[in-house]
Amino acid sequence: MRTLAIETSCDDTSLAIVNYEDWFFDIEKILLHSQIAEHTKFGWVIPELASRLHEAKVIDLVDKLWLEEIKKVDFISYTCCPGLPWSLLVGRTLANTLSLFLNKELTPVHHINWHILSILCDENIKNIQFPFVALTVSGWHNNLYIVEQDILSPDLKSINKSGLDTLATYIEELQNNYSLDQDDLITKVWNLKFTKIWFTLDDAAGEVFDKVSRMLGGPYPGGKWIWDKAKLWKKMNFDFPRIWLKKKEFNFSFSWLKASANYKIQEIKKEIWEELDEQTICSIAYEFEQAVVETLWKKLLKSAKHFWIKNIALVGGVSANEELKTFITNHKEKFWINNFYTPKKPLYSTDNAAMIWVAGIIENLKDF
């Protein structure tokens, strides 16, 4: 089963042709154009500029894939939501045009849910143990999901009874306390069930990385820059808060961490009456990164323990952060976590067509 996938939700234009066969999701070709260079001068993604750049670039990517190759696909997948409205429209328009021209079926894909399936890129689905708790970490979203399935591994088809009872009670309370419909929290595709157990209350981790980077004089996007600075850390202690760790809920809030970093930077500048030196910048970057890493890990661990689940996954743009992945890898065995899944390549952590085609194929699978 082959598909053409189209991703234009934010500031990355991506197309891919991929194939599913014998349980394996194989990328045949993936093209990606990043708009970072164009948005860096503004320090943020400019929606109108993003949509215009998608429009200018997407046809070039179609030409590089060759129309003859696109004709051989079985169907077309595209990102339908969430994202920047006019950017999404570019991908949807291309998908509809190719669908009419080539007489191919269309499969719309939910962007955030399918970040989770980026762990299947270049992977055999039989190697994934269900259920698992997935943490999606990006510039706009921090969500926690429980992902279940009930065909491939009957012995692992659901959480144990204690975990199921706990989850059912938790979801009921979440719906009542926050006036949410069940459709807001539970998504079913094929034999997979995604249950959202929490989401971002304010600033997401990736957004805070970008903002603190700018405070320190760094670029947009700021995640890689802060990671590089943190590696040069020399012993200087800055006390940044780890937010919401004592509460029973699994929500995320990084706005106070962002504010704390800003207060500390302004305080130091008032004391020295000049810009921060390199050593101070590296130390703040290190302590800030550690605060984010520890908060994400403890929230992920807390949710796994609460629902009696021993498998976890980390996906989304911030999942490319090596410090975060190393921290989780080094700590998971102490807490009896059996498996830790992340995308196999940094490319698959970004907004890319690879995860869209995996989602599209799974949406079209009837059985194995």
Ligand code: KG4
Second form
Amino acid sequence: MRTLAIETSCDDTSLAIVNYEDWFFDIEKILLHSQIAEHTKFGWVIPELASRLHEAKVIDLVDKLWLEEIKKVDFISYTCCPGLPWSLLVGRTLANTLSLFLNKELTPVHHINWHILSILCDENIKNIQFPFVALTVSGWHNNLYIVEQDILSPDLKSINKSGLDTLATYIEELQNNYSLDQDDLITKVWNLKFTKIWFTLDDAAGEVFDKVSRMLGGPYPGGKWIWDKAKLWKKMNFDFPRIWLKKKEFNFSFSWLKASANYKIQEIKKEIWEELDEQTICSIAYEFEQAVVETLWKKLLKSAKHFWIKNIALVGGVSANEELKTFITNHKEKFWINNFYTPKKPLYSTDNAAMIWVAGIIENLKDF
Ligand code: KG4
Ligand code: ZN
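Having seen the form predicted alone, please provide the structure of the form predicted in complex with the ligand.
Full complex below, order starting with the chain above.
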């Protein structure tokens, strides 16, 4: 099953042609044009500019993929929401036009759900164990989800709970016990259910990375820049708050951390009467990053333990942060976590069309 996927929800214009065969999600071609260079001078994404840049770039990308290749796909998927309205409209218009002229089915895809499914890029679905708790963390969203297979029959539900290990075993059990045919099985297996359990009450973690980067004189987006600066830190005893870590509170809040970083920077500037030196910038970047990372990994692992779920996933732009992944990997056993899933490449962490097709394919398999 092949699909063309289109992503234009924010500041990346991305098209991908991909193939699904034998349980494996294989990316054949992916094109990505980042608008960062155009937005960085404003320090934030300018919505009107974003939609104009998408419009200027999409046809270019269609040309690069070749119409001949696009003609061979089985259906077209595109990001329908959430995102910048006019930017989404560019992707939707392209998808509708191609669908009309090439006579292809259309599948609209939810941006956050496909961030979660980015763990399937270049992956065999049989290696993924359900249910899992997913932390989606990027420039806009900072949520915790439970992702499970929505099995409608109560009997099948009890089989799922009894702790079947992998999807492969699960399918075997279903086949043996219920003599379901292949089509029936696939319908059930692909009925994924996403339940949002907790979220941020103010800023997302990526957003505070970007804002603190700006306070320190760094670029937009600032996550990677802060991470690079943090590697060069020297101990200077800055102490930033970890919000709601001690309380039994699973929601997130980052605005006080952002304000603390701002106060600290202003305080130092007043003392020295000039711009921050490199060592101070690196140390603030490090202490700030530690505060975000500790909040994220602890809340993810604690919430999995709270529900007795033994599998977790970390997705979205901030999942490109190696420090965060290392903390989760080093602490997961203490929280009885068996599997930790995260996108295989940094490219799959941030916005791109590869995930759209995974979600698009799964949507289509549901009605297979
Ligand atoms: O998922 P994404 O590409 O776009 C949104 O849906 O927002 O995420 C972008 C966010 C930005 O805030 C960026 O600063 C952050 O991901 N980010 C990082 C890293 N790479 C990107 N944050 C921390 N460490 C990184 N290495
Ligand atoms: Zn995103």
